[in-house]
Amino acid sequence: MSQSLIGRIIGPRVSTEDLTQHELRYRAPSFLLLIARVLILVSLFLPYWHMVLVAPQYPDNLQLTAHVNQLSGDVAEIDSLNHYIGMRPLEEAAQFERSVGVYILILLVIMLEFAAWIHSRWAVLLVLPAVFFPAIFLLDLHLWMSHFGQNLDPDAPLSNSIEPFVPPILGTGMVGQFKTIATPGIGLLLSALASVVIIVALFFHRRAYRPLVAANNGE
């Protein structure tokens, strides 16, 4: 029973003769998943999000860059401005997410590796987290920005000068007299591209292995 269950999850194996005759059909899903894994691994080392704060007292503006595991740029200067309106320090945001971000991306790569060996519909469950990761990253970022902007310290020096706000995670916004310009980083773009590649891989995966699954099940 357990072997039968494992067999249904792994899916049918391709014979050497069939693989030789239809090599492109069977190699395409694995090759596309390999491309997706490379894109995600490369994204580990690149910025996922970038924001420019246009402030009158800073001629060169202020820059904030987010990787999956750290913040960089003019964090201290931005925190000093946020202090006056009662916004918490940026480093307090997404501490758990940043502590596990690298491991999550590595786990996604491993799951894609396993998915390449699964010749059944169960492969979808292994790749879905990678497909939705870019959207989840942006949603988590939005929730933190909303939480910080909507929960200002009423005892801050300039607390009465600004209403609670939600800084946009993409595009241009205004926070008091300051303008924010938020753009996706190259890392996020690569992970989004990986999502597209995975979806294409699922199409070729279904085309290649669904007939084999149907034949094994006597359909």
The other form holds:
Amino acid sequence: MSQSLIGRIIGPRVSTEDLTQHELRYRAPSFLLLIARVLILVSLFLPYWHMVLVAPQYPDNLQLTAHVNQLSGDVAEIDSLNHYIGMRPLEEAAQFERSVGVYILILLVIMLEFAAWIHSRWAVLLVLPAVFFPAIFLLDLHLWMSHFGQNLDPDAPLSNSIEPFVPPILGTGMVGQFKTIATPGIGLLLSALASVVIIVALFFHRRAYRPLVAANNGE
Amino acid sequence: MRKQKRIGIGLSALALVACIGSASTAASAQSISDVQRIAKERGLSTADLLAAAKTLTPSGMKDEYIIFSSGGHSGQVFVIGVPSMRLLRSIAVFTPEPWQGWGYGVGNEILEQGYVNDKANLWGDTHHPALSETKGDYDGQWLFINDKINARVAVIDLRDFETKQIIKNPLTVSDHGGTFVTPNTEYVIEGGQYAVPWGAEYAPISDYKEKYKGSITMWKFDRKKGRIDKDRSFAIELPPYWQDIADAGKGVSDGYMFVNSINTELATGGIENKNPPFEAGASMNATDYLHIIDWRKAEKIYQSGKVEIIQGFPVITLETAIAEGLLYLTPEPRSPHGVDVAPKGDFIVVSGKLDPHVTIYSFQKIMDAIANKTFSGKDEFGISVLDFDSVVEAQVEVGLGPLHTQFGPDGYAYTSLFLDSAVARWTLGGSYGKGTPEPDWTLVHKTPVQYNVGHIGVAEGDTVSPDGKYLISFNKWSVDRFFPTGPLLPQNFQLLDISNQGADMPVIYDMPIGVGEPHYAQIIKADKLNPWSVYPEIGWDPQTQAVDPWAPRRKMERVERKDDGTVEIYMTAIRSHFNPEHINIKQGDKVVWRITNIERAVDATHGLAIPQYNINLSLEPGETAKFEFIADVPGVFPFYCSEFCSALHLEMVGYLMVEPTE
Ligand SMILES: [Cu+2]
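What's the form predicted together with the partner chain like, now that we've got the form predicted alone?
Expanding to the full complex; the earlier chain stays at the top.
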């Protein structure tokens, strides 16, 4: 019997009898994906990235914090210093990403929701964006930082004493008299944890449904 | 690497701007023998080293207490840290002060409030600061200070340490019995000093007794508005006795106030005509009068309308005050200075400069004497005089020239001795007696001070809960204490450690004051103050303590020429430029110049200095200001930032171009 395309994507359904007999086997992947969804949703409200700038005349340091949708901290003061070297205002960075960040994360959560209902290998496609999200976030941040750091206004007051620079996206660096310390925020850590949980969920997903898929194909 | 180094050069220059020197840490091993060696080299005793250990405040360490000191002739208030005795800043009040731009573009309207008969009176003689109180304790919100020379009172907001109001007393010329606040800062008390006819209108001095008046003014403080409300204030007429220091009752005596006087003789001087000079004439009687005033009753009388409007101001006349029973007198040792109410409000301590005792009155006995009409007679104005012996609790012989008294937390009182050049510690009795090992009402110790002490201040020592710990002796003369700066020498603030009992109360620091002669000062626990580090929002007007809708903002900078020939400038300042930088106007233009410091960083203050137009503003982060002038001098005027703000501070400049019209 040939299956419809949708049927093949959704994959085999589990009989009630089978479900009650092997509850743990079938519930585990769904439960893990649920945890991943919760982690991602919670991360929405938490900072993804911090940078602390340390210099003698700022005994309390300067702070920069990125959420998926906003930049906060001493933005005005950092901008005010950056204008000397001709760096564009931070607010101009990643405007699109920040405007859609929340929706993208919600979309990822919905995709994970669907993935829990799909019992075929197609589920992998639905969860991969969520798995890679933390890495994409950091990559995007790095690209913006290097874009800003390498496109300084040549007419800025101190432009002739400066060459383009890229502060490290994680870890410590030096920009002028400022030591920069960049650390992941708790939101990013939760999102990364979600990635790990999803990979573990995939393992259990395969163990639960692959035999069913194989059995179906064998008929 | 190379690029980082190059940017380093640029930004390190910025670092110079606000360089906070990090304390140099010891390179090599140190030991106590190094301290001993240096002490020997410099001739320091163990007591000196101990004093240094008690007061030395290394870089970054904050002071435990803050002194708000009168600035004397400077017309300012000085803010000083304790125990470091470092001058933290001055607060411009009655006098123009260039660093704060006070009178040179900011605060001009407030200075104008202090003009007398429309005449610029631009010096002040500040004497007695008073911190606002809640339930008799400093609340750290407001500060008041009087100007003795012109009978003015100023209000300072302790959120930004800036003067918000100056009010001129319409009745009297000079004041000394102020400022003192009632326990919840309902009123700021200002007692007039040298008697004059109402409003200083002319009357020959031969009419002294009939025409010359004493008074005490109750300025109503509106805490919400942060201003004295003249329309809810009133005064009480007093005999022309030259009222002196006052103090508000507290605790059991809340609702009363006590006022000294120094010329119950009604001396009118005239040494040139072989009359006794004031110094003799006003010291003839063995006693002067302590005034006891029921201010709550006076408030009711005022509210019921039983006042006379004099010089446009409501006055409870002497006649009414006597008839309503809100004013009594009692003898006090002659030529008194301080009248100080003990922490619980139960005792009132008066020192007559020419009597070696402090005299302690019992508030309960005063109340009993009023109730039982235990009078020794009436004065020549018809005021009942309470019998001295029936209201006095004790007298303690403390030494020569006692002036002012403050209190500790433990039952000790402290009195300055001007002639002895010493500070006396003595014990209170009554319910305070348990706190001290010595018997009640006895002199415990005298610490010599250098020299000629006037007021003293104990940490929160005039509140309902004194802290003790530190006492500062505000000495008038320093003689040989410092490098002689020509014939005009600084005053000397001496810090005493009073944390131990008995005879242990050493001087541990000398602080010269070379900017005016301070009088009184109050000492508040630093953590009661909560000042702003920057103004709350960009475009903040310190005069209204609100955002000014007209404040220039980023991207809205412009120069507008109005039809009436007025030029309006909307300027912003941020490190390291003004915007706009070119101001092109014509000779004779009326210029309305608004400027906002749009910084948010702590300490990122900018100045705006315009040559030949006598203008200089200090603009703290967020502050906006407006000033006006007629561009009557043509020419080219580079204006610049007068507060070193950044590496490119020298470049923070603009050109005011005034084109000649003929
Ligand atoms: Cu500047």
